[in-house]
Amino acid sequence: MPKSREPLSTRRVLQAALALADSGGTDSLSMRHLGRELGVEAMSLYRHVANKEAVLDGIVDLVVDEIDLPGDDSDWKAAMRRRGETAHRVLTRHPWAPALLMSRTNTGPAMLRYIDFTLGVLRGAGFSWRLADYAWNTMDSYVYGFTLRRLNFPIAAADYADTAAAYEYLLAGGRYPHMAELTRQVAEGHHPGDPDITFGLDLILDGLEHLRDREAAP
């Protein structure tokens, strides 16, 4: 056990739990393991966190707190784009987090601030409550899905061209002409084959702008 005797606090417990989750995923996170990491008996932790579920709620909120929210003077599309880009970077640092964000009711202060900020941006841009609600949920669904794909896709972006070249033989013979041509484009370096997150964010934002304007039209 570590020899540090810094007094326990809820924040110290959660920060240690966050480090454990980052290094080994949430399956490796137990109260006993967490106590060992902090140099205390597991029972001591219950003075600061109710149980493992409370720990998971707490570390999710710590992750959300890392997402940078733009200032109030930003253009709404720029603010929402930056929100999405920052969320993707943060979630990539904490690869266990997207699954928890999608599977839990998250009501920590950082999450509430995050959602309230987002609703404020959209309402300030003229979105109805209905569209504002649909908009932020659609944005987050895309960010979580894009991040999970990036984290789990078996081919690194730097290897796309070589991998495409290695699989071109499967598409020979003319049976799959469109796949064959796209693969050739990637293999020869004419097309990178992997968009960054802003491609989808801009598509969503442009579509939301259109819906807002159509709803507001007489």
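Positions refer to the first chain, counted from 1. Predicted, not measured: the structure shown is a model, and the values here were computed from it. Superpose the two forms; the largest set of C-alphas matching within 1.5 Å is the rigid core. Compared with the form predicted together with a further copy of the same chain:
Positional change of residue 194 between the two forms reaches 2 Å or more at the C-alpha, relative to the superposed core. With the core held fixed between the two forms, residue 54 has its Cα displaced by under 2 Å. A displacement of 2 angstroms or greater separates the C-alpha positions of residue 184 between the two forms, with the rigid core held in common.
What would you give as the form predicted together with a further copy of the same chain, now that the form predicted on its own is on the page?
For this one, just the chain is written down, with no partner chains and no other molecules.
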């Protein structure tokens, strides 16, 4: 442990906070813990950060900044699909992030850049302002919603079939016949049972394309 500390800074605090959240989730991200990690008392952090809210806003924007924007892609659908997949992958790397991302107003620079890029792609593909706005909102509602639900799904993707059986007691008694049957289908391998984000992503993108074309030629 190198005891010679370099001075704190907002950046250093946020990066440590991000690392802390990654290693132990939002629960382990307390100002005291964060200070300890930086070799400093909790109150010292307040010289570089307004309060804990600011820390949360900061690390969320750090995560959003990890979402690479696709390069110049002439195919808007491919670009949008890639955008959604990348966001999903990044958010999955930081499992604590989606809940924060969705439940607070985020106006950090990375988020603004991200939205602006998206609007640009859609406008370039001929979407009206109205449709482009609805389009990205629909996409993001789905992508974030899917990711957050996925992260909290009690069964890991790998051993879905195995673990599903453990939940069968809930379905005993015939109160939930369809769920019971669905579980059986998964357990017997007739249905992977492992939802993939691309299913809804392509569904939405195809629908958006259709709406754009209909809008263009009424």
